[in-house]
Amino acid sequence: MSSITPTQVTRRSQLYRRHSELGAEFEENNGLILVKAYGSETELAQAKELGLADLSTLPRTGFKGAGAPDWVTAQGVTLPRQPNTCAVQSDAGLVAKLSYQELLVLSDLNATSSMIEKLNQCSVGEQTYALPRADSHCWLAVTGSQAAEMFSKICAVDLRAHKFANAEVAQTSVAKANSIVIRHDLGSTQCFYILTDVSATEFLWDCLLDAMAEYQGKPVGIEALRALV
């Protein structure tokens, strides 16, 4: 086990005692704590048929308004053509457009995006306003090769390969919970971030865990996402 510990730092996911009576092994990074792994030597099997990550303590951020698209841009922003659909960015994070006028933009797993740091820090633009979805969303993220037929049972959208690509976005109810749902692979393994509203991160953990024990699904720490990439 190691000796860091969730209560040690302000900003800890709602799921910390969760990860803890699993006995999961914590990372620090630059004040973030992430479960790194739950000391199976088989995580990245796992990872690679189906499991389940609690990314909520990474850095995210979002903007909406008319003037929204432009601003970003000009700070070296890119965006994807079309709405319910992501972008990968120079430095690894990733850029998700829900609509013409409202985005999503997400850390990479190892948290050394700067992007994030440096559109917080700027002054928004006119029509631009700024939406804290750190603050306001929870992060998960469903891995591997059964993950699509595992979210049959629970979610309203068909995320299977042939109707969902990789870098397409759904706005859509996971477990009756309203959810963002992002495909983006990780190297060849399907993966799916999920994000919610933070009353029901650990309703929607609870769920998911729930709709994966058939597909012998479990939890897995951000080493063995890392690895898959």
The other form holds:
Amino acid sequence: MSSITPTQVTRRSQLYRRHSELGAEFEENNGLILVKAYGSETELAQAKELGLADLSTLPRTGFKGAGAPDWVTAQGVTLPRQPNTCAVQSDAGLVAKLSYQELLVLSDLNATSSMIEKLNQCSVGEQTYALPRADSHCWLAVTGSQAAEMFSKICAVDLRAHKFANAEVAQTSVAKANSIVIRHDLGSTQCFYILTDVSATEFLWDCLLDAMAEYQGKPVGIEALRALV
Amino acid sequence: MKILTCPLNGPRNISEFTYGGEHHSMPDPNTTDSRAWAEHVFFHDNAAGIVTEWWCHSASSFWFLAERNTITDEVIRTFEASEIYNQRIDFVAASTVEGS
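Okay, that was the form predicted alone. Show me the form predicted together with the partner chain next.
What follows is the entire complex, opening with the chain shown before.
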């Protein structure tokens, strides 16, 4: 067991008890506590097949309003062209366009993206409204070659690679919980970020593990995800 | 499962949507009488035939309009609310109206 535990900090994932029960080793990164690994030597191979990771403590934010696209562009954000797509930023962060006037900004896996802190510290432009996402949504990642098939059990949108391309976004129901699903491949491995209302975090985690069990899917730490990139 | 096509998100299961009531044109709140305003807010036509309705895609909180035949339950088309509401509507406070 690591000497770092989520209870040492104020900000922790809603799943930290689940992680502790699974024997997780935690890491501290700029004050953020993440699951580094669960102790299995085959975690990287697991992530390539079917893995589930909790990224809920990583930074994220959002903006909405008629002026939001122009304002974030003025702050240096590269906007995706179409709603329901996302674009990787120069600092490795990710921006998803949820509608013509709504944007979701996600950190990279190392939390080195500076865009979120910069945007949060600016005073927003006209007809632009901050839409904080860090406490409203959990953030999970499902990785691996069997992820899309597993999703067919709990999500009505066809997420197979030839139907749901990399950088596409689907706002839909996952295990009957309203979710934002973002395909953001890590290297050559398919990866789906899922952002769901924070009150459904434990429910969704359990549902995903239950659906993944058929394919021998297991939780993986962020170290395995970083190794995929 | 019925399928409804969201103008933003595309075809989705009907379970992802919430019905938002009939769409009516709003009377001018500064000139209409209380009866007409109450009818606009509370009453429904419940017409048999093609009607325009508000629907919300719950997963994205996206409100849009649908033309639906209430006899056959056929959805003729769905479209963004911006087709009708293309400019901001500002309401003048009642006290300001009385004082003017």
